[in-house]
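Okay, so here's just one chain, in structure tokens, the form predicted on its own.
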Amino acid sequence: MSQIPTIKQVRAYTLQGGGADYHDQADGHWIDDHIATPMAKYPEYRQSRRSFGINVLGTLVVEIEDSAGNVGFAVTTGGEPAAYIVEKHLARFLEGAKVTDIERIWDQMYWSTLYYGRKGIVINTISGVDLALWDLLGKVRGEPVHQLLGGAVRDELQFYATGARPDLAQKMGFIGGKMPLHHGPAEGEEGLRRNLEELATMRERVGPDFWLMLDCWMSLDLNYATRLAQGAKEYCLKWIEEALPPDDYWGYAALKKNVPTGMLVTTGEHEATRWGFRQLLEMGCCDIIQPDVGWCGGITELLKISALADAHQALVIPHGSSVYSYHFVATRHNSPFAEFLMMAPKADEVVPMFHPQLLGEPVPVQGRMRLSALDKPGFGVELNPVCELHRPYTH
């Protein structure tokens, strides 16, 4: 057997405008339009969610590169501060490492930061180390990440479409639509009655049988959340997701039992490791989990979050996260389809979630991708060269 590179070096860059901080939009994007968010009560940040800044992180890029000159690399949220971590601080345990010491890497990495981790943006920046890794290893075996993983369990993703117009997204081929919540707590019953027609209205134009959901971004509390579920009844949503603020478990696991018979309860784009997802699975928080793979730890982190999971009888749809997601979903059972975030600004046209930052970047055809599409060394992508990288810090 060849010699088994070792890590030469990590570095950590930040880029600006839509991609991996896919929020970070022109005007008059659908993602940014007068959806129910934790400030909607503060009327001056309700009209857009960038009023309160939450595109001010950019991308975070991790590039790790090896004695035999690969490269690995991934791009997630967290911008500078991220890039600080990287290189200021979780440099040390990669550099000299074999690039197979993935396990033992996110372990230095998690239990060294735990005095300042534990969630938020410091397992963001992990999450996009334990990624580059990944796009590292199946370089240098020359195989893609899901057959480092075990292999494929199908030959084929289905996907739902996130976005604003579930209408579309049906004729172009998704088994569903998720659209955002309009109007929070703060609105009243005028907003839930609004919430309700946007929804009656799309039942309407999708007809019986197409999966509807309703993403609520965290804004609500538990008696707005379950009377939006009991008004939802008869439109026959299938899911409401992340209805209540991430560290509301006890508010879950009651939404969970008063909701109507058949509507799922899901939530977890904004937990974070095993741990926290314990709590929603050992809880009965909800019925699907939603980790995002750039977000809760990376693909270390994930396949642990997911036998959890399994075992909890509970499937894992992860959030978003393109290729990263998708070479994970094609190796489990649990996860029988995927998210797809409608990037164009109307939710008109199917386009990369991650463009203009990726290239190789694979879409849905029909609400559906093969195998096939996914089977280049790592992940599959490369950087776009136009995209200007900043590299704040060095070490």
Ligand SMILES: C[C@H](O)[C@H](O)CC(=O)C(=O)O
Contents of the next structure:
Amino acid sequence: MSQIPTIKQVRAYTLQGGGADYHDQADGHWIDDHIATPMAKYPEYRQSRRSFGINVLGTLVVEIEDSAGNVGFAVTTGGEPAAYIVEKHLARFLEGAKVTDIERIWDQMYWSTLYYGRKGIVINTISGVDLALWDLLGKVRGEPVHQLLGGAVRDELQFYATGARPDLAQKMGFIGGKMPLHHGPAEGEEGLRRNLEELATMRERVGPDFWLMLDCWMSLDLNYATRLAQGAKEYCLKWIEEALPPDDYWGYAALKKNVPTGMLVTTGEHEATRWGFRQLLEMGCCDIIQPDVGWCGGITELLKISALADAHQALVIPHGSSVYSYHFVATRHNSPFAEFLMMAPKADEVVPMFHPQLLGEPVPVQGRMRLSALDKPGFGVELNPVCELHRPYTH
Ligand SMILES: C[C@H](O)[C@H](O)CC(=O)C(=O)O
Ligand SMILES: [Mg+2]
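Hand over the structure of the form predicted together with the ligand; the form predicted on its own is what we had up.
Following is the full complex, with the preceding chain placed first.
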């Protein structure tokens, strides 16, 4: 057997601009247009998520180089604080290790950061390192990540679209459309009426059979979420997403009992690790969990989360995250479809989710993606050289 390369150097960079929903989008983009948020109770922070700092962190880029000159990389949220954690803390667990030591490295990253980590930015950072390790291993082996995960269980992925225009997504071949909720409890009865009107208008446009979902981005309370779900029954809402703050497991368990029969409760994009998802699953909080592979602990942890969900008969439909989730979804029976986040400002065309950061990022065609689009080594993407990388710390 040929010798397994060892990890020579770990480098952490930051990058501003573009890059999915927590990054810098220009004025007029649907993703930052009066979306209901937990900050909407303050009128001055209601119109735009950038106003309260959704883009402050920017992107973390992790690069891992091995002794044979292969370089794996990944992008996630976390920016400069995450770069500090990689360089000053996590790099020690990688340098000198074999490129196959992924499980041991994850374990050491998690337990060594426990005293200041567990969730949020630290787990985003660990996720970025883990994804870069899987990318590197794929490049060393000359195989796509889905093959390293045990192989695909289907030849084609099917997508629903998240964006302001499910009616256009329907024409583009997606199986459903998830709209952002625009008004939270602070906008009172008038806001609730407008939320339901928007849903009614969209149902009218897409006809009776197309899936319609509402993404509430943690903005509601149990009473409001229950009333919204009950009002939305008439318009056959397929699921109500992230209605409550992620820590309100008790609220989710109650909401799941309160929603009309057949309507699904989904959540989990801001949840992390097997322990967080265990809480959601054991308390009966939702029907579908939506881990983001760049935030929940990476692929290594998502495998564990997914097995746990399967045993609870819950589906795993990862949040956004492009190629990092496509390679995973292709390999799991309990992930029968995937999300595509419409990053075109008017949600009127399919554009790569992480544009301009990645080169070679595949996108759905007619709401579908052939497995052959994911056949390159690693995650099959490259960093776009036009993006300016900044390395704020070294070790
Ligand atoms: C549209 C939502 O507010 C959010 O930005 C994206 C999201 O939660 C999702 O794709 O799910
Ligand atoms: Mg969501």
